[in-house]
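One chain is shown next in structure tokens, namely the form predicted alone.
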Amino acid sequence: MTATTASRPATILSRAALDTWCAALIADGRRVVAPVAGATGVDYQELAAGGIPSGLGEGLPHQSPKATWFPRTEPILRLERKGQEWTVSDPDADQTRTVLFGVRACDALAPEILAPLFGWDWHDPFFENRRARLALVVLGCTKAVDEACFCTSVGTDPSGTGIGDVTLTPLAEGSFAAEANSDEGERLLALAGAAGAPADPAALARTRADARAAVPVRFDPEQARAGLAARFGDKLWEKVSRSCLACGTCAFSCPVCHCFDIQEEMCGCQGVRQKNWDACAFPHFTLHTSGHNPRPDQGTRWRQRLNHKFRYFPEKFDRTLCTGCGRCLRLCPAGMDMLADLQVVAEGAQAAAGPTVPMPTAGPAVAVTQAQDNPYRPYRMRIVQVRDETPDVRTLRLEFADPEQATGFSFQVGQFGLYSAFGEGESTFCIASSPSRSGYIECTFRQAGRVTRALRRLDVGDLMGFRGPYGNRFPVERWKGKHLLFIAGGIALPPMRCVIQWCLDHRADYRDITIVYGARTPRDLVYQDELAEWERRDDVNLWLGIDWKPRADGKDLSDQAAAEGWPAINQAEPGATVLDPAQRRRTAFVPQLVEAVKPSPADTVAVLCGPPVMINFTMQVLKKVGFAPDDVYTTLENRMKCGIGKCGRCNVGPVYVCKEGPVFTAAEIARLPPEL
């Protein structure tokens, strides 16, 4: 909507004039979507030539018109295979000018609320192009549809005053006052034909005031925000979510729910990569490949839904992610009542004074330069080397298929990317090589699912995709002159390898470098050649560990060495172990081995990565030996799909890991909700 400095006065249009107006809009080449009455009620539908908005004023349509700016399924790439070669191109842009006619205020506000999300740093052209071609003729309400309406509680004006391009206000005699709110609104009204009589401003103001008074405020959003923060760990969430079916109805009917998945479909040699609506209520939404799920049950997922809408999104974008339309209450097959839950958490809560979670500062955010119109289009990369690290872990060295793209590409230590097996999809991995080793990037992955199985089938000379670099970075400049302690477990060494390589390539900038790395068995240790090199260096202290084996009776862990040449530490009191520097391979879990190494926190930075349970216990050990939370860094690999802060998968509180992470300090993680 483009604001106009001098809107023309509201004029009166008859009901028949609205039908004629719709016909004129269609004749002008516009797609018109309007409320249409049917056998099962009112729904938004595209009008054919001669069609009329028969459901205008007949209550709120069942489904929101979200698909006009955010389709249920939307192509973002076209794929074509010719032999071993792949062509990646953008889909044809939808250039259709669309008018949402007779849209209610609670639906009309949705694109405006979502605009900051789809337009921060990386811009989503699919959303923004559709929004730029969307005009809104808003029909004001005169009363609440039913008790599920709570638009006034979240700042939505039910009268529609100033919302959209044109506001239609129903008048007592069955006509409508039409008022332009933008230059586009003026153009739309010009197609309505001869202007009717001017509306009485005083009567119009009274009608709109009555509409606002007809929808009572049901809760205080600031008190709800404070209550959500105070009751994060409350048993309330398990109790109120017992009836949740995880069906996604609430999200799919909501005009502002924006979560999506990205999938690929092939038909012969032609394919498409597309966005599909998704929902945080689904169990797989945050499920990691490892099997870890930071929101493992419907209670935690329902809590996330309310917190994201009424606490996290406002902290991030200063707007509530809800318009108060009430569809989630009306359509839920299990009777879930978000409004009642908000009233409960708001009761007696003190209004929040401001954001409760400071934004991360660990790794400075990297400035985004959007070099192409479609941020979802990957670079085409050629595989130039394949290395098997373990039976199920492989490293691919990649070079740009287009040398010109290679010239303009750079990344920083700790950033990540999304790697494509064309025709199968993308997976997220940190870049495993250092930017100090130019000319290529490397990714290391464990075969675990559809995409990684497809990546493992590729060989030298094959093409694959890479999107990135994304996220922030390790502040290696800040670490100059400090001792460095690197801690990793299993397949988590690849995200650490990038920063280790950087520090070794700039060895004079740092003091002692200690690496503690463990895996389940000796054969599960990745980068065997590189580990051997680090062991030989006299300026690196490398300690390796393997997991304990179970006792013969299976009731506990044996305290004996798990393999020959891997003597056990003191299992009961790791810190009491006296380590022999000549024997740096031990039987111990990684946190135990760190405690046995007894790292000094003096002028030392610790960097760790591994499974959530390993990170948790290792942070406890580092705290125990005296490390300050600001001196402990980790990199998170939450489930991600878009990589650019749109799809909603990786957010923890108001923080989007793909943008403000993946690098965080322990102090920053302590301020986040415990959902890692």
The other form holds:
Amino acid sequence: MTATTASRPATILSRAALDTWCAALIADGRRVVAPVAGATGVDYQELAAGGIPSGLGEGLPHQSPKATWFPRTEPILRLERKGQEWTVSDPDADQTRTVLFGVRACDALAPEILAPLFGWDWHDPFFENRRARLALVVLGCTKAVDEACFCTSVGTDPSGTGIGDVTLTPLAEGSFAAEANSDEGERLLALAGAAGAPADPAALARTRADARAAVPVRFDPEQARAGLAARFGDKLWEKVSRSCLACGTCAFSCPVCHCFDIQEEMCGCQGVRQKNWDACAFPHFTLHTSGHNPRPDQGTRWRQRLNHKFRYFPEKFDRTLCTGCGRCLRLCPAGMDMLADLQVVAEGAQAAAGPTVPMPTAGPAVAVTQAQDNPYRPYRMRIVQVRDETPDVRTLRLEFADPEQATGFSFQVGQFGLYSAFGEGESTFCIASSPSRSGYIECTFRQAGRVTRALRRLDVGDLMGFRGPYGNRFPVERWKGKHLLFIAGGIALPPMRCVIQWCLDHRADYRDITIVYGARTPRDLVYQDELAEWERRDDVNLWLGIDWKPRADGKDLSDQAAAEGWPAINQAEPGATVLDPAQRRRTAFVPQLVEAVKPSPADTVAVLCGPPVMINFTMQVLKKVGFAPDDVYTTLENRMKCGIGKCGRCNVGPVYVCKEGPVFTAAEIARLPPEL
Amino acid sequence: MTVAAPAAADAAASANTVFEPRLVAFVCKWCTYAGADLAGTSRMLYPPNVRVIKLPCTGRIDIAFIIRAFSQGADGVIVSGCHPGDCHYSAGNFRARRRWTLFRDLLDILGFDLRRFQCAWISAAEGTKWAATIRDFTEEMRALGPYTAMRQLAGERGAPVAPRAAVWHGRPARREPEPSADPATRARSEALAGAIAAALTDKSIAAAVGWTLSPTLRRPRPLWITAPEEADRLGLPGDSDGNLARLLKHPQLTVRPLGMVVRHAEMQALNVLRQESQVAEQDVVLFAVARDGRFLGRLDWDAAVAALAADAEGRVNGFSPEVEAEVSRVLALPSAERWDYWRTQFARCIKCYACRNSCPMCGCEVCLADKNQPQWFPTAADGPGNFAWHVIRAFHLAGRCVGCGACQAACPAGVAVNLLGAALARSAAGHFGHHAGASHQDLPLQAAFRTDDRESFIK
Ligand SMILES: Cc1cc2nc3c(=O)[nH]c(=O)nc-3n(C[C@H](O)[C@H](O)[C@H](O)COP(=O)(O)OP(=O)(O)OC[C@H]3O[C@@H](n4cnc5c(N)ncnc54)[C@H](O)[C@@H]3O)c2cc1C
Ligand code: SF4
Ligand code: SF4
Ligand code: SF4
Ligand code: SF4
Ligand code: FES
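The structure above corresponds to the form predicted alone; please give the structure of the form predicted in complex with the partner chain next.
To see the whole picture, the full complex is given below, headed by that same chain.
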């Protein structure tokens, strides 16, 4: 869509002329998708040659035409396997020029609303390509279809004035005033045949004003936004969501819902990786492989839907993520009623409330360079080293299989990537090696699900995929001259190892370095070689903790752990323990061990990684000993799919963990909704 | 062991112009696999076209395997195991036999060429039979040519290509406001609400599920309540609303006993769930409402079944006459047209899973469609993904689907979701005299078997 240069007078077209126009558009080599009436209602459908838009003016088609800019399933990568070798390539770009003909304003606005998201730093070529080839001929409404229409409440003009490339305004006598809004609109109109008589501008303006007036404003979005913030923790969400069946109907039918999943499918040696529609209503959407779910019930999921549309998205992209089409009310099998809920929260709310969740700033953003058109295409990496850290944790060292790609590649401390086992899928791991040790990257992962299991089957010499680096980083330069306290639990040492290596490689920049690391059992401590090295160094103060020491038969043996080199600390009063620097291995949960280490908050930055429970308790300890929340850093590990701020999966409130995280300070996390 | 070397078959295929079919055999390890082994060690000659997949028992042959084989390019699939009576797990093959009967019917309903799916009993001693069966099957498939229908599906990820089935009506229409202006209707809904409030008050139920209206569109909305003062929000159900028995699976609604507003549809669903020990009599307290809106009172199980039986009138196996008529029409089509009918129906599906999530029977804690280790379903809403979803769902509901139409009313894309259910209900009735939900005392169709179940189709 190109912007209009000058306003041109609207011309009048008869109903029959619209049919001829569609035929001309098809003859021009365009795909025309238009409302078609059938026995059971109106649908947007591709017109075959000779087909007519028989559903024009018959209310709103059942489903939105979302698939024309965001297909329900769309290949983003082609995979081919030959023996142990894999090639990856981009799918052919869809070259079809599509005209959405007779589309309603509430549907036509959607691509425009989504454009900032799909072009936010990273460009999604699939969406952008389709949108560039999409022309919109908008059919203005003259009245609300039913009580579920609330376009005027969210700033959608039902008359379609100025929306899309051409606006058609139905006139009383059954003809239509056609007005081009863009150069593309002019080109389309030129195909409509002999120019009709010009429409009377005053009458046209009146008709359009009447249309606007015919759809009542049902709530004030600013008030709704304030109300959503104010009632975030309200019981309301549990109550209203009791009917919800957790299907994806509301999101899949919505013209602007855009969350997606990435999955791959092999058939023989050929495969595709594809985007599939996904929805925040599904319990799986945010489910971690560990079983932890940041949004554990339908109440929190429904709350997310409303907050995302009317609060988070507007705060981020300055548009409401809803055009007021009403489909989610009409099509919900359970009679859920977003409009009524918005009216309830908006009522009496103070509209003046500003953004309630300021954007994080502590972890500096890393400038994005999109090296290839298709940001979903991974680099092919060759595995050059495999190390087993524990029975279920493995480290892989990777080098670029196509060495020219290594040249432009760099990453920073704390960033992560998406690693693929070709044919199985992608998993998110941090880059566990330090940028100061270049020529390779390493990842360390615990076998958890499908992808990690497949990655474990790979060996030295095999190919796998990597895309990244993604996310923000640790502000290591801001820490110069400070004491550093690293605290990690279990498999969370890898994200930390990158920054520890960096600081050790720039040892002179920092003062004392203390590392507290704990795991369930001695067997679960990863990077044993490095731990031994850090233990030996006199410029590193390392403390190791285990939860318990198992006997050969797996039974708890904490009482005897002392005898085996892991004496317990004073569990009841960890702070009272006097630690002997000669005895650095103790039986203690990480938070207790931290308390026993008695770190001083003065001039100290604490970095904390681990499972949610550990983080939670350790934060309390750090708070107790006086650390300011701004000096405590951690990384979040929300479920991720795209890694580049498109798929919606990693969101916590308005924050895209994949882009604005994963590094946050405790102060920032405290301002996020409790959906971690 | 001389199981076919697939590479050899492929090589043969490219060297010769004659078509070499790719066949998959799912066999039990005790009988047929041993039989195939015997054929190999005895150096019997049979074509190398078949890839043999060994399973512990025919009972373990999930139909998802068979669909997966076809969607991955098989031209024919054969399933085989121990003769009836010889199963090493005593009855695995009896259950498999029932499933094969239903699955063959399902394939036939879909317009699938049944010659491409064969069943056999081959014992460990029947190496000759194995060799002959494979020889015949290969010959037959060679003559039939490549199986292309499923491969064509693979390219389909586009817009719907056919009108919605006429039996799809979408969501129920806007209702009259509640409380109703009509005194008779109001009295009924007050009686219902009063009975539920009383049960919540005397704590004979911990929560109640019923119906209310959504505020904006006044459409039916399931609701559960825990306090007596909320009871006046409950209204009378309509005829074509969803099925409240679904709420027994609501993850947050775990308290029992649960009061439930039941119509004929819920009662049938409850019967099936009780057959399967998914609900016990004491878990639910029933507030029965007849199709015409009369509140029949708080009834015990058998009384509710009896009181609501009249509402089944005109329905076949629970399905509406309209659905039955459409099924009859479709089944009368030639098989190629049937295939096109379903293909274009499935093509509408956007995989929102509203059909599953509204279904009282689809209550698996983790649906097969949501499992990814292994991933039996292609995840995409494209040709193969939709085919697998609809076929496997229909099969999991064979003998269980009570025809309430909740799925169809829920589907936002206008797929006639419950037609396959209606077609399979005919098989269940025809072959096994089974009517889903007729009584809580029946045995679940796919878990039960008779030693004399039909098997004329098994070689
Ligand atoms: C920023 C960040 C850094 C991380 N760093 C590390 C690290 O360094 N080391 C580490 O071990 N872990 C790390 N994790 C966690 C790690 O990403 C997960 O443990 C891992 O991805 C899960 O393994 P999987 O893919 O094998 O699991 P699966 O759960 O099997 O996931 C496989 C794929 O299938 C999808 N899937 C899952 N369940 C279903 C289902 N039921 N139906 C359909 N699809 C499904 C998933 O979305 C996923 O794409 C990190 C996470 C984040 C966000
Ligand atoms: S609100 Fe309705 S459409 Fe959305 S998930 Fe819940 S039941 Fe499905
Ligand atoms: S949220 Fe609902 S009303 Fe708003 S655009 Fe989406 S489907 Fe339409
Ligand atoms: S997170 Fe937002 S865009 Fe995604 S499905 Fe939910 S409401 Fe729609
Ligand atoms: S409800 Fe309809 S669109 Fe959704 S998964 Fe079922 S058949 Fe497909
Ligand atoms: S938006 Fe896709 S992972 Fe963050």
